[in-house]
Structure formats: C-alpha cells, structure tokens
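Here we start with a single chain on its own, the form predicted on its own, put down as structure tokens.
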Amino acid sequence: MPEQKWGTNTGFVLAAVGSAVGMGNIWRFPYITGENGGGAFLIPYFTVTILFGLIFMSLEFAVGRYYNKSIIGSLASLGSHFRWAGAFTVIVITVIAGYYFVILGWVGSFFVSTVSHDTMTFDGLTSSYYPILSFGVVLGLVAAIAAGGVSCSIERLNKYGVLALIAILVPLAIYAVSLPDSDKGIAYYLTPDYTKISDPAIWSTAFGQVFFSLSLGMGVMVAYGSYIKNKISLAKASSVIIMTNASVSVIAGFMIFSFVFSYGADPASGTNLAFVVLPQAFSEMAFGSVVGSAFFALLFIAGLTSAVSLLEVPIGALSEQFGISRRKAVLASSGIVLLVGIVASLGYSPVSLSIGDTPTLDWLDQYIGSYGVVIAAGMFAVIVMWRMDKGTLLEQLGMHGKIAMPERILYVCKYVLPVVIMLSLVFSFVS
C-alpha cells in the first residue's frame, strides 16, 4: 500500500480545521448555548477549550506522529492488550459516522428544497423514506472523497471547503446582525447568568461540546497526526485549529441568535433550531430562499469535511490491521456505516424505529455519541499518559517549536485530564 501523507503543513492544518469545524459549530453550538442560558455557557466553554482542548489535541497529534499508526496501532504499541481500547474507539466513531451522515443528508435535502423553492418541513421530510436516500447519497460522496487518498482528495477538499465555509458564514452573520431586533439576540447570547456557572451540568455539557466539536477522543487527530511528514510545531498547529474552531462557533452564534430573535423564535429550540425554526424564519424574510440556500450550503460544507474525517478512522484502522488496500478499506468501512445509518434513519421515517420511546438516531447519539466518546477519550488519556515515555512525549510536543513544552503539562495530562473526563461522564449521566 502507498503510504498516506499530507502534501503540505497547510494542508494538514486545514484538514484538521475541516474535521473540527462542522455541524457541531453551526448547528449544535448555538442550540446548546440557548439551552444553557445563553452567555452563561460561554464561560465554561472557553475555559474547557483553552485548558483541556489544546492539551488533548496536541497529545493526539503527538501520539499519531510518533507511532505513525492508527488509534489501534498506536495504543497497541504501548501494550498489545490495549489494542481493544483502540478497537472500542473505532467502533464508537463508526457508529457516530452512521447517524452523522443521516443528519448531513437532512441538511442536503433542505438545501435542495430551498434552492428549488420547494416548501419542505422536517415532519414532511421524515414522514417519507427520502432520508434513507439522502443518507445513501452522502455516504457515496464521502466514500468517493476518501477513496481518492489523503493528499490528493481529502487535503484538497478541506483547502477549498474551509475557505468556502468562511466565505459564506461571514456575510450571513453580517446580514443577520443587521436585521430588526437582532440586538436582543446578541444580548441574550452574550449576557451571562452567573447563577448557572456553578452548575456542574453546564460544565459537563461544555466539556462534551468541546470534545464533540474538536473531534477529540475519536482517533481522528491520531490518524491525521500519523499522516504528517514535514516539520511542524504541534502546539502551534493545535492553537490555530482551536482558535479557528472557536471563532466559527462564536460567529455562528451571532448569526443564529440574530435570526431567531428577529423572527420571534425560541432560542432553546434544541435540535429543531436548524430543521424547524430557521426554515420557517427563512420562508418569512425577504430574499429568504437566497439566505436559506446559503445557510444550508454552509451547514453541508461544514458537515462534509467532518464526515470525511470520521470515515477516515475505520479506513485507517482496517488498512493497518488487515493489510488491505485503501479502496477495500473504504468499501468495508462504508458497508458498516451503511448498516448503522439505515438503522438510524429509520428512526425518523414512517417506520418510526425506536428503542423504548427514543428514536434510534437519538438513542445512538445519547449513548454512543455522548458517553462512548467520553469513555474513549478517558481510556486514551490514561493509557498514553501512564504508559508512554515522558521524555518522548515532551520531545514530540515541543518538536519544531520555539518554546520548550513545560514538564508540568504532562502532570495535568496524567492526573487532571482523566479525572475531569470521568467527572464529565458522571455529571452527564446523572443530568
């Protein structure tokens, strides 16, 4: 098999930005903020991003670059019995890819509907089998991109995708904040309710949002780190990625809350925000079809770059563990994702497939997407920090950087990070 490597350092950074910046920033971050008191959520969000997001991302890149392997191979290098932990992560991410592609199919459906001036509601969409078809289209598109390889296809997608995302997001945000009553949305967004800062549930939610948005604990950044071939400072690259990710989230918040308050919608509408509330608002505003088309194009591009990175985790693991070609690994991974996606999409279809009273997609998101990722991140942090040589880690973290990485960073990773991850899991489960 030809070795997969990034063509340039810029390509690597943009690919990681593309993985981090996704629907989690533009769709999930605003409604999570709305459900947790608006501005009150920003304090724990930025605290967790700066204190833990930067460290964990650098750590994943360092492990991937040093071992030059997937999440399974990297953890197995620290002990053959840790192979199961890497396999657990790959399984979790493959399941997440299944229902994430379904949601991305919804986005694509709304984009087509808006461009064609066809009035489509979320209930109308999910009362048909169209979501299964749109999921299949998205899976085929992602698989085709992944089959093209890292430097030729994935790197190119993210170079243009990230630029297109910013080119659409900034004008949309400027337009949104110019609407009547947008100042009320901005005030709600930025004014913190300090009584909620001490609530552990908000901190747990912030921790989950940061890890979800940055693709941490998923093996994605380990895989991307293993494709690095040139000299690059991991700390500097991680800082650029995290700042870009946070900036997109903040700008998306201004845009979404301006739209919501301008049209008298509920800022705590949850998952309905993107698929019920905003389409209705677009239908009522001047040039609504243009604005709606731009919004769903933005959401689709962001989701597509993240979707490709999710599929890359099982692709890299299968190629490495079974010695098969990349194309065969793409087919095998896509086949598994296809099965998961069909089960997830049937939860929002005439079948209304559910587990208990919960649609299958929501159940997978709650128990696999939320808890599974946190457990995987916790295992990664414990295994790497307690088994990998301290000097090697410091060398990787500080390599090609102008400032040496302080040794106390490792103590934060070794003792504080695993505890915080586990507490986040406990508080999330209790709440």
Contents of the next structure:
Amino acid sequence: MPEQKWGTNTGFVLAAVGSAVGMGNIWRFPYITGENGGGAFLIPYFTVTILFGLIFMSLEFAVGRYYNKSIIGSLASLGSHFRWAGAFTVIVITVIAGYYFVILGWVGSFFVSTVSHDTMTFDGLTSSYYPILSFGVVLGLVAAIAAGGVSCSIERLNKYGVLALIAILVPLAIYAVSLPDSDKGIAYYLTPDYTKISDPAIWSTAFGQVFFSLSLGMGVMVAYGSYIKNKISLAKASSVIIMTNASVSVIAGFMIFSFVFSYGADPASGTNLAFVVLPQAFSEMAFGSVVGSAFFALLFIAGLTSAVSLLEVPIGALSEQFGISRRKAVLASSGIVLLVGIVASLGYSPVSLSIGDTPTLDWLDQYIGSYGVVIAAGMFAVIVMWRMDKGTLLEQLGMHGKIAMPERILYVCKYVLPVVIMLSLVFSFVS
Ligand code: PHE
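Return the form predicted together with phenylalanine of this protein as a structure block, the form predicted on its own having already been given.
Zooming out: every chain and molecule, the one shown earlier first.
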C-alpha cells in the first residue's frame, strides 16, 4: 500500500483550512452569534479559539505526525485498551458524515435550482425523495475524490477549493454590506449584549462552535497530521489555520445578516435561515439569481472540502486496522455513511422519520454530533496528556519553530483542558 503523504506544506495547510472552513462557518456561526449576545459572543468565541482551539489543534497534529497513524492506531500506541476510545471517535465522525453529506446535498439542490431560475422551496424539496438522490450524488463525489488519494486528489481539491472560496466570499460580502439597510443587519449581528457572557451556557456554546468549526476532537487533524512529510512548525501552521477560519466566520456574519435585513426578513436560525429566509431574500434582490447561485456555490465548496476530511477518518482507520487497500476502505466507509445518510435523509422526506418528535437528522446531530464530539475530545485530551511522554510532546510542538514551547503549556493542557471539556458537556446537557 503506498504511503499517503502531502506533496507540500502549503498543500497540508490548505487542506486543514478546507476541513475547518465549512458550513459551520458560513451558515452556523452567524446565527449562533446573533442568538447569543451578538458582538459580545465574539469574546467567548475568540477566547476559546485562542486558548483551547490553538493548543488542541497543535496536539492533534503532533500526535498524528509522531505516531504516523490514524486516531485508533495513535491512541492504541498509548495503551492497547485506548483503541476503543479511537473506535468510538471513528463511529461518531462517521455518523456526523452521514448527516453532513445530506445537508450538503440540500445545498447542491438549491444551487442547481437557483442557477436554473427555478423557485424551489425547502418544503417542496423535502416533500420529495429527491434529497436522497442528492445525498447519493454528494457521497459518490466525495468517495471519488478520496479514492484519488491524499496528495493527488485531496490536496488539489483544497488548493483550488480554498482559493475559490475566498474569491466568492469577499466580493459577495462587499456587495451584501453595500445594500440598503445592511446596517440594521450588522447591528443585529454585532450589537453586544454583555449580560449574556456571564451565562455559562454561552461559553459552552462557544466551545462547541469552536471545536466543530475547527474540526477538532474527531481525529481529522490527527489524520491530516499523519500525512505531513516535510519540516513544518505545527504551532505556526495551526495559527494560520485558526486565523483564516475565524476571519471567514466573521466575514460570513456580515454577509448573511446584511442579506437578511436588507430584504426585511426574519433572522431565523437553523435550516430556516439557509434554506427558507435567504432563498426568499435572493428572489427579491436585483441580480438575485447570480447572488443566490454564488452563495450556494460558496456553501457547497466550503462543505465539500470539509466532507472530504470527514470521510478520511474512517478510511484511514479501516485501512490501518484491517490492512485493506485504500480503495476498499473508501468503499467500506462510504457504505456505512450511505446507511446513516439514508436514515438522516428520511427525517426530511415524505415519511418524516423521527425519534420521539425529533427528525432523525436533528436527533443524530443533537446526541451524536454535540455530545459525542465533546466526549471524544475529552477522551483524546486525557489520554494524550496523561500517557504521552512529555518530552516527545514538547519536541513535536516546538519542532521547526522559532520559539521553544514553554513546559508550562503542558500543565494547562493536562489539568485545565479536561476540566473545561467536562464542564462544557455538563452545561450543554443542562441547557
Ligand atoms: N469544520 C467543519 C465546518 O465548519 C465541519 C467538520 C467537523 C469537518 C468535523 C470535519 C470534522 O463545517
């Protein structure tokens, strides 16, 4: 089996940016900010990003680069029974892939309908079985890219993908803020409500948003770190990735709320924002079909580069654990994602499959997506910080960088990180 490695360091950084920047930045971040104190939410968001996002991302890269294995193999190297924590993480991420791909299918459908001047509505879409088809197309596309290999296919996709993303986002955001009444949207987005930041639930929301948005705690960055071939400072790479990710989120917020308020629409959240409110705004806007097509293309490209990284975790883990070829691992992983995706898809279909009153897709997101990720991230932090050799870890973190890592940083990770992750789980449970 040929070893999978990045061709260049730039390729590696762009792939990690591609994984981080996704629907979580362009769609989720703006409404979460709007709902949770507006401008004041940026305080917990940036605090968590800098204090925990940066160090957690560097840790994942360090573990991947040092052990040169998937999340399962890496954790098993620290104690054979920790393999189960790795396996749990892979299951969680495979479930997330299932519904993330379904939503990406919706985005693709809206792109096609906007380009073809069709006035499709979300209810119209989900009262057909068309979303299962679009999910299948997305899954096939991601699997084909994955089968092409890390340096040929994934690296190339991200190189063009990230460039295209910026080339679409920046002009679109400039256009949005120049619309009449965009100032009302920006006021909704950013007017700080400082009373909210003393609420622990807001910090737990910021924690969840930062980890999801940076693709942390699920073995993605361990996998991407294990493909590093050349000399690179992990702290520096992580800083670049984190800053790009945060910038895209903040710019997306300006864009989304300018669009929404310029057309007098309600700043709804969740599926309604992306698939009901915005399409309505685009339909009333001058050049709306161009703007709408650009918006859904942006969301699709951002989601596609993230989707590829989601599938990479089970692919890497299966080929490593069962000694099968990459192609077979792609097939097996896609098969599992297909099953999860169909279940998720049926939640928004004529049969409205649900668990209790919750559509299956939302249920999976709530229980597996939110709690599963925090549990997986907590296990990773505890196992790595308590079992991995301190010297090796410091060396990995400081390697090829200009500044040596202070040893104190490890104590922060060892004691503070697990406690903060636990608290975050408790608060998200309570709220
Ligand atoms: N970071 C991606 C986003 O913001 C989602 C993602 C999560 C991708 C976990 C990979 C792993 O949309």
